[in-house]
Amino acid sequence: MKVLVTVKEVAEVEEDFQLDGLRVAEQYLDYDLNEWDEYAVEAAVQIAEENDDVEVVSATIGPERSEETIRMALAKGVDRAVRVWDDALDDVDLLDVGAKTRLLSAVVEEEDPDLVLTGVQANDDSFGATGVSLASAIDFEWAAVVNDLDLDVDGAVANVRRELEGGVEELTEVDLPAVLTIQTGINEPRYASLRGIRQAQSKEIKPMTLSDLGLDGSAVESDLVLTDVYEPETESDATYFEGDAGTQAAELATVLREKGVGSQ
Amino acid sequence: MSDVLAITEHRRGDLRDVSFELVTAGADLVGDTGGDLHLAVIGGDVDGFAEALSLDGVDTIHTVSEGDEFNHDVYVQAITALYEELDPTYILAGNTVNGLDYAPAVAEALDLPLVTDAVGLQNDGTLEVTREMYASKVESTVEVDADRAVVTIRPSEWDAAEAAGEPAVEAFDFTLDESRVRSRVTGFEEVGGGDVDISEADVLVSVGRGIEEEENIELVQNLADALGATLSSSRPIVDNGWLPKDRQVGQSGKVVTPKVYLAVGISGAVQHVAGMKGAETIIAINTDPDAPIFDIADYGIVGDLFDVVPELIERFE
């Protein structure tokens, strides 16, 4: 059995930052593995530990810089990785869901997995849609926002819980092959061991261009155009308590007592 | 002329609020173009839902009587069939857990561009969508350079439509391909069962990522004790297993409306705010002056919780 787990290196923006055209200026970005993908990787590695003969392959769309992040997934037990990048992607401001779907579909065709795990969303552009879109494109069944997963390999079914709003969970049976989008909190992502980190150095990260995947530049073209990026206006009309921590706490304590807090 | 097909949402017998917000967003989008606003009601008590959705601005409600609860395979088939029949310019859906379980598949199947989590829509011949990026630190405008698109709207960003109207209600003639239904909902469960009900508390001290380490939870627990308050949290604290799930405030946790909500080290992500914006008085302590929590706070302290909280505890002991 083969599990494909998609991962993405995402940029987090520092507290104070400046924009540079349609992007956040590079010096204010810190790169890391997307938070949701941490959980998807852990779910994939656990499947490999609990079942015989499972290979876990991670797929990413990202420039060479992202290999450092991908290697962290390899250090946690992913067997090997595929990294899709192409010069044609260098100048794309917004890689939309359709384009990601076309690239990842080509990887799926190449790898032929039985199960695909993705994060629910990426915390940079937060479309939250690639997993389900991919499932439709490759004709897999799917479930979005999974926070519990019990795989019945022999029965070719994934028994999942989907985390709905308002503290309600939906119990669903999903026929395999399937794409599951993994929610944070489903497991406790492990830390990479020193041994894992050493082993990851010799694991394969296979670079693939559009032509390697049998695609051309049209695959990353989009009908969506990013036309403006700006800092939202702050709407705060809060009363701020200034001064040192002691002064701030004293003023807050006065307000809290006025509201009847702590006065029993 | 732009026709809009908006897909309403229900769960366990009730229409969800986003259905009424979709009517407002859809009517705005149709605007003066002379187009029609179509609603789809798929599954459940379709006639009852159609009656509740007979609102001003809606032209036609299409009912698809298929199943009791949401199933994305049914939704995708029904929506693609409706699309073929009605040929709308835009398909609108809620950016909800279920919306994101079918809308991307609909867009893919129909080869339409998809824009999710819209917080604003403008249609002057070209559709422009306002979205947030990087955990709400940046806003962006996305122009849809295509004739048609699928768009999901963020809940609570549009007002719920209320004014009654007289749309036509039509049962949509649709045959489900059962062989393409490859997932089955077997039940629902409510999270919780703990001994604390945070939605009943008058005063909540709520802790977020800023607490950094599990052993520091004790500090905010001490504050809650000193104030006679109940301890709640944002999502990352529960994801880390530092507090049980029934303490989580937010979209996927509990919605709370206490008299006082003291947010300690919580940045105020939209999913969290959805669960606590109804609090009477909101107080936030955060190191980041630009944290979105201050946008909805009545009182704010820009400072380090590890300095402020011990001082505050001292004043209540």
Second form
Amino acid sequence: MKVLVTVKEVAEVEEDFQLDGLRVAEQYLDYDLNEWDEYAVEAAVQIAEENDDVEVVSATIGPERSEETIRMALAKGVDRAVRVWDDALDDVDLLDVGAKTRLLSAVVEEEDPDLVLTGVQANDDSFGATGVSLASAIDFEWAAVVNDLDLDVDGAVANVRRELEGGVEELTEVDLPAVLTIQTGINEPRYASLRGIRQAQSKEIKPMTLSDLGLDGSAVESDLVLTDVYEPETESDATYFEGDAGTQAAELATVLREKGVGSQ
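So the form predicted in complex with the partner chain is up there; where is the form predicted alone?
Shown next is a single chain and nothing more.
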């Protein structure tokens, strides 16, 4: 059995930053593994630990820089990784769901997994649609926002619990092959051990270009255009009162009276 888990490197912006065109300047960014993907990786590794002859492969769309983040997943038990990048992606400001779906669909065709796990959404763009879009493109069964998973490998069925609107939860069976989008809280992601970190250095990260996947530049064309990036202006300023509790309370009372609070 093969489990393919999609992982994404996301940028965390420092509190004080500057923009460089349509992007935050690189020196103000720190990169890490997407939070939701941490749970998807843990779910995939647990499947491998609980069953015989299961290979876990991660797939990432990202530049060479992202290999450091990919090795975090390898250190936690992923067997090998695929990293998709191409010169055609260098100038793409916003990789939308359609483009991601086309790239990941090609990876699925190459790897032929029995189960695909994705995070529900990404910390940065928060589209929350790539997993379901991928399932539709590759004609797999799917379940979204999965917060509990019991996999019957012999029966080729995933028994899942998923979150619906209004706090309602659904229990359902999903026939494999399938795509499941994993919600935070489904498990407790492990920390990478020193042994795992050392082993990750020798695990394969296979780079693949668009041509390697049988695609061309049209695969990353987007219907979405990033037109502007800006820091929202503060609509109101906060006032901090100095002094002890009595002084602060008196100053607050004065401000409230000036605002007309309690005047009626």
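Rigid core here is just the name for the largest C-alpha set that superposes within 1.5 Å across the two forms. Residue numbers count along the first chain shown, from 1. In this text the structure is predicted, and so the values were computed from the model without any measurement.
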Once both forms sit on the same rigid core, is the C-alpha displacement of Asp87 at or above 2 Å between these two forms?
no
For Glu165, state whether the C-alpha moves by 2 Å or more between these two forms after rigid core superposition.
yes
Hey, core superposed, how many Å does Ala250 shift at the CA between these two forms?
10.8
